[in-house]
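The chain below stands alone and is given in structure tokens; this is the form predicted alone.
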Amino acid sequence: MQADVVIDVAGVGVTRSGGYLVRGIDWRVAQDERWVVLGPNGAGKSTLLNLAAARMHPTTGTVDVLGERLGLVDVNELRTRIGLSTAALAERIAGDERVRDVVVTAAYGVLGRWRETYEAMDERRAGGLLEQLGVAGLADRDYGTLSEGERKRVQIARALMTDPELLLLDEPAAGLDLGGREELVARLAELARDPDAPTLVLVTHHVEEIPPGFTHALLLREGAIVAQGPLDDTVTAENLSKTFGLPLRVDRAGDRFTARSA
């Protein structure tokens, strides 16, 4: 594998009870590209996104993710050197338990500041992301006081952490308003255009929730991959039309995308 590739996967199969998650499956990531995994529901999007993370292996096929291949590596420490932002990870932080705290324990690796001490490198850390995410101000609020969207980017921030060298966000805008999508959206671009931000992998359904700065997509239907590539030439009407099998029409306005049934 070439040293700027992030993640490689290589005829990859996944089955469960049977049947295929995902199939044939050929993709990758290099080196500081932004990439969105685009899909209706039972697409294999959150698949794709687990074998990522080193949190599934593949059924067939090869996956190399940061130039570790999964079977052959402590996936215990490989999760290290990679951020994820999931719902299911999400539903396990206390609701009682301070902002500021939810983002500083992902030093440890841990959920609920218990007796452990963190190095005030740590703490100016966790600081800092809070403050990138544009949440700086709820540091010290319980987090769950939080609306949905700033549970988000806190969610987020406890992600950067650790300096991942990937990002992986599993629907990170869903169930929030317009107000708090745009919001996500404009942070998130932000993260995007930072040369020194880690390798970005996003899971969506919708084109609306693309942030500017991405370079990729890969839309799947039906666990196999239905077009894939840089950003401009993937999300087009032809390809979102097949990927959720309806007539769409894609409209764009500067770096943002709309579709509607045509």
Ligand SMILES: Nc1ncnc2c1ncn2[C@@H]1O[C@H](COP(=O)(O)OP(=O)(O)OP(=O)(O)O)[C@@H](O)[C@H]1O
Second form
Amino acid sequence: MQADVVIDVAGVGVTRSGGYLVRGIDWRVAQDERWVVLGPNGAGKSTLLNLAAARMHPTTGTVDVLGERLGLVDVNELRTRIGLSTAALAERIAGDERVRDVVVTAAYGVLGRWRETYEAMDERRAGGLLEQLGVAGLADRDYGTLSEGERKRVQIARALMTDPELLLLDEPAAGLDLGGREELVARLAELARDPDAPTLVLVTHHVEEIPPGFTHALLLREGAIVAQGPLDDTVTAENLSKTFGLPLRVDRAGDRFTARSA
Ligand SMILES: Nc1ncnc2c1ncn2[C@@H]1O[C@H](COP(=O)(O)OP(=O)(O)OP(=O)(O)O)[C@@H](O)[C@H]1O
Ligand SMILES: [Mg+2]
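Having displayed the form predicted alone, please output the structure of the form predicted together with the named molecule.
The complete assembly is shown below, putting the previous chain first.
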């Protein structure tokens, strides 16, 4: 496998209760790429993300993440190299936890028994990430008192805490109002442009949420790939119409997309 391939999914199917969650998936993500995964409810987007996050194993085919093959590697070690933000993980954050601690505790698993030595450094890094996500002022609030948009940004700061080589975001803009979405898209665009940022994969239902600077798209419908490749060639009216099962018109204004029924 090439050194710069971060995710290599080959001939993958996942079955549960006799049915396919995803099937026939071939997907490669290189280190400097930023991917968006689009598709309707139930298309298999989170399943694919969980494979890439080493949270799930394929039933058939192979998944290599950061040069390690799932099934042959200690997934706990591999997971420390991957930042993941999902609604399911966010639900486990206690409402009375300080925002700063929500971020800093992501480092515990990695640093383990050396944690005490690193405490001051962890605090500084967590503070810096909250700053980068535009929520530094909330560091001493209880997580439970934050708005949905503020929570989403704290969740991303948490996912970045371990300095992951790969960052996976499952519907980071879900539940945000227009202003919240636009702010988040702007933060993600900054991240996408940062050459030191991890490889990025973002799952969404909406082309409006594709941050500028993202390079590739994968479109899923009923567990199968409809199209994948460079963003401009892939996010087309024809492909999106097939993906969502209705005739769509796709417009592009500058580096943003919009879609509506044709
Ligand atoms: N353990 C399971 N057993 C049976 N079916 C499952 C299981 N887990 C997921 N599925 C089904 O697999 C399909 C794909 O699920 P997945 O969560 O990947 O979809 P998704 O594209 O992320 O959808 P959404 O946009 O709603 O989040 C869904 O139909 C879901 O009900
Ligand atoms: Mg999902």
